[in-house]
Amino acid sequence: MMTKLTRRTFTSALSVGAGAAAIGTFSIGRARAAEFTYKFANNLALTHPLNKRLAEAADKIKEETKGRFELQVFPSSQLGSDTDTLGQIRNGAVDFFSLSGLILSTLVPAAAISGVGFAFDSYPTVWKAMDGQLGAFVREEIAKSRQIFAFEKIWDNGFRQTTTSSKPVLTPADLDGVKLRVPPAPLWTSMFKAFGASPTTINFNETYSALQAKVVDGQENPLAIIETAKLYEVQTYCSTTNHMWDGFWILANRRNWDALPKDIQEVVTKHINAAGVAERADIEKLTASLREQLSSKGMKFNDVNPALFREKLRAAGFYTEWKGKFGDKAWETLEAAVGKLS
């Protein structure tokens, strides 16, 4: 039975449905509030897959702890850019957090490992990697750190693209000066050093302002990201690099999460490791897609040959220089899934 809404109980429910940011909603009435309600936090737009699958997980989560667990979801960095929400997760003002692995590297050095420039050529060895021995690796170089922990799937960024303003992306040459927009990860800023771009570290949530007032001349991301951020108003070429595969990790602050009942960890882990692997064919798909899309809206695309940007690398030096800080166990597990790089 619903009760009569009057200004005081329309105040309280509003302040219960943690604002607009949050993705989800609440009806006024007899309903329980939860017994636990956690956060998590990305800095996608609403419109991306991710956001999307987690909206969907965090239903069913509730759904079947029968209202105990509520997941809110707040997109587009409104808790703070990926550095600060790093911050966050590790403290536990924030509960959950989806991140690149290039990013946590910053405190999780193995966790670049994925994105070595050039390492993979299709999905089928990323999962066979991220699923098996490389992706377990990584996990465990994540829980020493004590404070987090990741869980099992990595869920999908895709296939990195470069775009640029003044010109196209042809071969290694054509990177030579370029002022690029990177993400806070050393893995970006020395793979485009070895190719001569002038890398620039600019967080996610200021890029496009970045390249809409010419901060930088170009920018590096999978072409999701690229159509959900609008990116192709600020961004004449997309040269389809592939140069860098790129996932999230579903980070947990460690304390937050062992303080919730054994029972609701598994139905949290199940539908957030189902969502992952449902959100990996939505990226995929919309992919396939999305150069139509992009081209319709003015992006101008060219193909390149891997095989040279793989080369210059390795006559710079860059994969012997990162075998070296990766170390060797690191090393040859990659290289077990993608083949000998260095």
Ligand code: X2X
The other form holds:
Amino acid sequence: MMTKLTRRTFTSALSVGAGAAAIGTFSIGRARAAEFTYKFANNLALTHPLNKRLAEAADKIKEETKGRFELQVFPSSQLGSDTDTLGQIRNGAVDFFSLSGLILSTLVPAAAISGVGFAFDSYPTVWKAMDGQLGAFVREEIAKSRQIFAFEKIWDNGFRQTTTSSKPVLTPADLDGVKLRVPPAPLWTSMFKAFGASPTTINFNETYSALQAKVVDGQENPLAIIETAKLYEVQTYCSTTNHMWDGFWILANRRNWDALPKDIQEVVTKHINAAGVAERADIEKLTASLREQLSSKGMKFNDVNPALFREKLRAAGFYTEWKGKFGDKAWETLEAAVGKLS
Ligand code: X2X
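Instead of the form predicted on its own shown above, give the structure for the form predicted in complex with the ligand, please.
To see the whole picture, the full complex is given below, headed by that same chain.
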């Protein structure tokens, strides 16, 4: 069932239990049909902060445009998997789409650069880079595709941790041969091959069932995703590898965007970027509470020495390989933000 998400829907869905599919929206009085109704697709659960902030932004945009613009949010990959939806944002079947730069790199190779292993050590470093030169560089590369562009503020997915069901990952050697789900992106596959694992590419909307059926033994995601996608139900161990930071670019279909009047473009831009900054704070705050919350749901956490994992990548030639793939200009932009990597 195709459903759209507004704050009221979001709240009512929450009231019927977290994770419930968004239910139909309520009309208040005789709402005038919007002049422009645009679709926003994402792969996250209704309860994820990204969807909460999108529902709020949708309401603010509708109010400020006096009902002329309606943003219909479709969570949980309702309009298709990430790889399917990347095709839809390019051809305009979908108007907006939140997507990790690493998955986007199948179209815009440079977009994966923010996912280089252990590049970022803290959120201040992330935002200084992504709101600065590195983010501007990636957005320029995205715009060169001409079919899509990215809004200025990247949203937060978080620092990624490694989960398994059969045994904990204490050292890099514990990853040897582990069948691990990774998102559909060359850098993710490359990183976990360098760790010695056996990565399997699976879109996020099939990840829970793949873990449940033991098609794969593990996966890696930020704690906010492990919580909101209920991956703790099908995973036992969580190793705080912090092996990479990941974000969501808010992509727009260029032709559909250009069809909007300038005043509506300004309102949408303002509220989408402001929502992204608010969502970043939501993720950081939520993450701080999740180790305890997920432990209470049965997950067993262990910390690791990140230097051992970073050294494993270096010894496997991961940094040399990706410096070559991204090229000197991109790599210099990355190292200017995070320090020497290779
Ligand atoms: O697919 C994933 O693991 C997710 C949800 O983190 C992304 O969208 C990259």
